[in-house]
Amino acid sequence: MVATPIKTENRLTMQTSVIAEGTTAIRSLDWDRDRFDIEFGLQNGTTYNSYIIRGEKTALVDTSHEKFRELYFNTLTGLIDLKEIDYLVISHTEPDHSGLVRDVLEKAPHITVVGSKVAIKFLEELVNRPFTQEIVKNGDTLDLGNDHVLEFVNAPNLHWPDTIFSYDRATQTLFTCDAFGLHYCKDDLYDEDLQAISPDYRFYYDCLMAPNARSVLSAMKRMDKLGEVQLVANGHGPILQHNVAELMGRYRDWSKAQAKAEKVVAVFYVSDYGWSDRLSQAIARGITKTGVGVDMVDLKAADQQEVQELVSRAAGVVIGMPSLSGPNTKETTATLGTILAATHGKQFVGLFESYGDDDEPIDPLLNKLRDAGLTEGFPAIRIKDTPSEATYQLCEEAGTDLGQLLTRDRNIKQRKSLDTDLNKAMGRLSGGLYILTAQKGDVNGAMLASWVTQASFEPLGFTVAVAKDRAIESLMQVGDRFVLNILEEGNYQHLMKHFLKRFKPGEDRFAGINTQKAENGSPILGDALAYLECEVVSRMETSDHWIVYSKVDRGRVSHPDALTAVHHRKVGNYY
């Protein structure tokens, strides 16, 4: 049974049905949120997903972004009196899903809370108070009778360091927190439409997951123990039901890719202190936009044998500034100390502050890494307001450089090794000139692009290649728009060479060129031949390109008898 939603003017609702025997979930549905946690934009909203498990003992797993605080507890206490609780599972300690957890101990202080090591200490901090706590590992169980036993797996980096799962043996559910979630929000509780929610859960994947592939990887072999999953009650989005296998596997795969990347870059953050989680995962999205792979560590809660070990074999080390006090200096000051000792001359660096309240300045840990040989993979990132739309631009593509960096010579050698007559053959098919140019919010890019070519009459649309390494590929998701600027044959070569050449992460690719603005709100280049306004529909994945098939809206031709400029190359396998 589904509850009637609850609807506020903010477009903030709540649902609550029962999945399983004895098992009830209450998912907070945040209709109109756009952004989310890394700053990525998102097309459909999300939800915060929280559970009550029954047995003779009762469990809540996890509870709910602060902003549902009265929504939820008026819910929460339609279907249960607080004082039946027993125990409240901390999937792990970010605030969308723990920014009630102090309320549900003032309301009901005897509740014990269950967490991995990590997540009780971060609530330590975060409650500020006295709780009954019970700390729990990987194979650890709790016994809620009739057949509920929960069995823990622990998770770290998904995407937190303080993340453990938990498996109800009784109704076969796994509870996954961020795992194997969507920002997806809909009516629908499970996951019937599997085309529907595709686009989100690789762009959720691509974000959060992609980083922490190794993780990833490490918490599906536990997994794979606990005997067959008929329910994922992840954080996010809809109930895994119909499309567990399919979704998990897909989880497999891209981990799978992505940890056979040749490099790895070392990013370190600390998960609770400014923006550092935040910026973190913008940084670690662009450089696994490369083939790169990354290793994230918390720098208060890593182990010191593991740092050293991890930073004597990355091709780049990443570190986000922490504080000069408060409760966790001692272990970050060890950290930062094992790092730098680890750390060896062919190696790339890079630098960010977190915007905390007392971040540790760069300068002089810049200067003992460059004394250490290291060579700068972006310049620092200095933040001076609270980061914007166009700050995580800039991180992500920071990242991208410092990945670019570390493929440059791979890519050069595949070049000259694939300069065959097939790739000869291949440079013969001509395409036309193009510019990719567009805006959401804050944020804008434009792409040079010549792999173009018409998909469809009804509605109009055309398919072009966007290589997984672009800026601009991150504002090309299903619902994206973006303006196609054709370019004029005996006309385009200004147009060419400014967009063709390297920009600085976060620099205006706009900057002295003429624009206006088309109702999508992209900017059309004054220069261009002709241009078509468009909406992403979907997109399918080759090996190191994206096909974007997209449907126009509009468009207009401003020198009727002028002709599309047209690229030739000599050799198909690069541009």
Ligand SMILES: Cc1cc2nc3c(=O)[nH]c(=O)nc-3n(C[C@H](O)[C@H](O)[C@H](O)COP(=O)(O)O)c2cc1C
The other form holds:
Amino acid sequence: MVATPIKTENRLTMQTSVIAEGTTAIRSLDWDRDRFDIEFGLQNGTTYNSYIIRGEKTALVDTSHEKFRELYFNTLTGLIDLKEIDYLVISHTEPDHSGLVRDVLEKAPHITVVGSKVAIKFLEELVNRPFTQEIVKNGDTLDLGNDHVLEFVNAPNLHWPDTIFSYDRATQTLFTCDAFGLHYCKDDLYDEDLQAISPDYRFYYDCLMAPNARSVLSAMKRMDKLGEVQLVANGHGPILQHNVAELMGRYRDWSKAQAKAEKVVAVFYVSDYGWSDRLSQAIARGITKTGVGVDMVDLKAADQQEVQELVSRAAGVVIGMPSLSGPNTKETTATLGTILAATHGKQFVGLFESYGDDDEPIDPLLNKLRDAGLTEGFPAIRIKDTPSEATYQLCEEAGTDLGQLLTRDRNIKQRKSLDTDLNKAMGRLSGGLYILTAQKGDVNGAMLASWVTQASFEPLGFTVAVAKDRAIESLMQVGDRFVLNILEEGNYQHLMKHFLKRFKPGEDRFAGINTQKAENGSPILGDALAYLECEVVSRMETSDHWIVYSKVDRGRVSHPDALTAVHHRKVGNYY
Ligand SMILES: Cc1cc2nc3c(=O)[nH]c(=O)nc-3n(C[C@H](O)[C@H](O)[C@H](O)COP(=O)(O)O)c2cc1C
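Starting from the form predicted alone shown above, please give the structure in the form predicted together with this ligand.
Entire complex below, previous chain first.
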């Protein structure tokens, strides 16, 4: 079972390996995937995994991203004659896995496409030519012969509405596509280095799965009825073999915690192979950072009764405006009607529009929702150009603003409930005053901090506690670089005042501030007493903060005789 790497110049490579009896993995390795989608924040590239299962009949599970067209087909045809493939199992229709389905069907029109009802419907639009199809439901099986019986598990919203998993009883392999995946591109075929993959596994879960936590738990309940799972043949990153129970267990624990959220926001989007789902994910990520739950619903594939039930109990509603034209206008219009009828005056609302002219216009709907008494959780987001990193940052921050409105009262109450003596005693813990600054691509962030402590000599390192719902938290993932600006006694008030302002989503936090660029690209504040250039090494989770441990690469003091500003508190229930 030796993996065979096939390298090309533009850092797109292929790797194939037999992973179980009759089962071959074909991994498309995308080493430099841009940080275009939010879940690629850790910049470790990604892989698109496809599989061949050979019984008496042969099935191909998923394909690859279209950028791998030539490489993928060269590799596939080196492994099998396309005439020998009987089935193409589509786990879901997102383009990074189904981008080459049309090509497969052009080259081998005899293949039967197997997928959920929703996936087949989406594919008909995508492929635009008739094909032989087999719609499968939860519990259905497909017998490939030689004991390779595939059993299908319905897994809607993980993370597309049309997702199914396939379980091969012969090899106890579960094919899960996006679920249990991670954006991590290394030659490692398997998950042997648990420590190395953990930050990416978590980040991927937070971005794609946390907003669908209840769907994760439902799918896992259905998975429990299958036999033992030896291998998780996912769609991105290393295949899970060494830590299957541990990594699946993490999904269960994180999703249980997420599903306990007292308040939920319903986020409606359209899986249109465009931006709507990406933008809604960024908003959802911003909301979940505040501890508020999210239920994501595709306007095209929504069940009206579920929409009605969800909207009535939701504390907030976010809607990505669907296109006015196109094959699903009837469905999306009906769902919008159901949403409107179910909203009530105590809710918060946020709208976004991603295609400009073609979209259902925001204003008439916003007016109707305002008339119904709803409050805007963030100003409507109108995107006319191709979304950039800054657009995703704006969406995430808008989501966080909405979540903070929903949690504000609870947080104040919690803080007030602290025992007075304990609160005063805790308040005697004190620290310095610092401003964290970060620049990553075309997005930046800054935050005033006082929970900062040196934590190691070699390498020089310190920790900072960053509240989970801080905007800058997204720029402080493992491997990210930033600057710690140390403020000067008697010369910090103006900086403190500036950085404690309430910034609008996406607003430039450095406007009017004197900065220089550090070697790591992040801003150094001109008025800081000293600065340190840092790189995040690891993160520890507490109930409401991330303890971010970073090593320091270089630093400088600008006023050697001056002292660090110290922050004395009276109470322990705020900074
Ligand atoms: C004196 C002081 C110290 C602070 N220290 C921290 C800290 O160590 N960690 C933290 O997450 N927030 C801290 N905060 C809160 C944030 O600085 C502030 O709420 C933040 O800039 C708002 O950013 P946001 O837009 O990301 O919510 C502190 C606030 C004050 C007033």
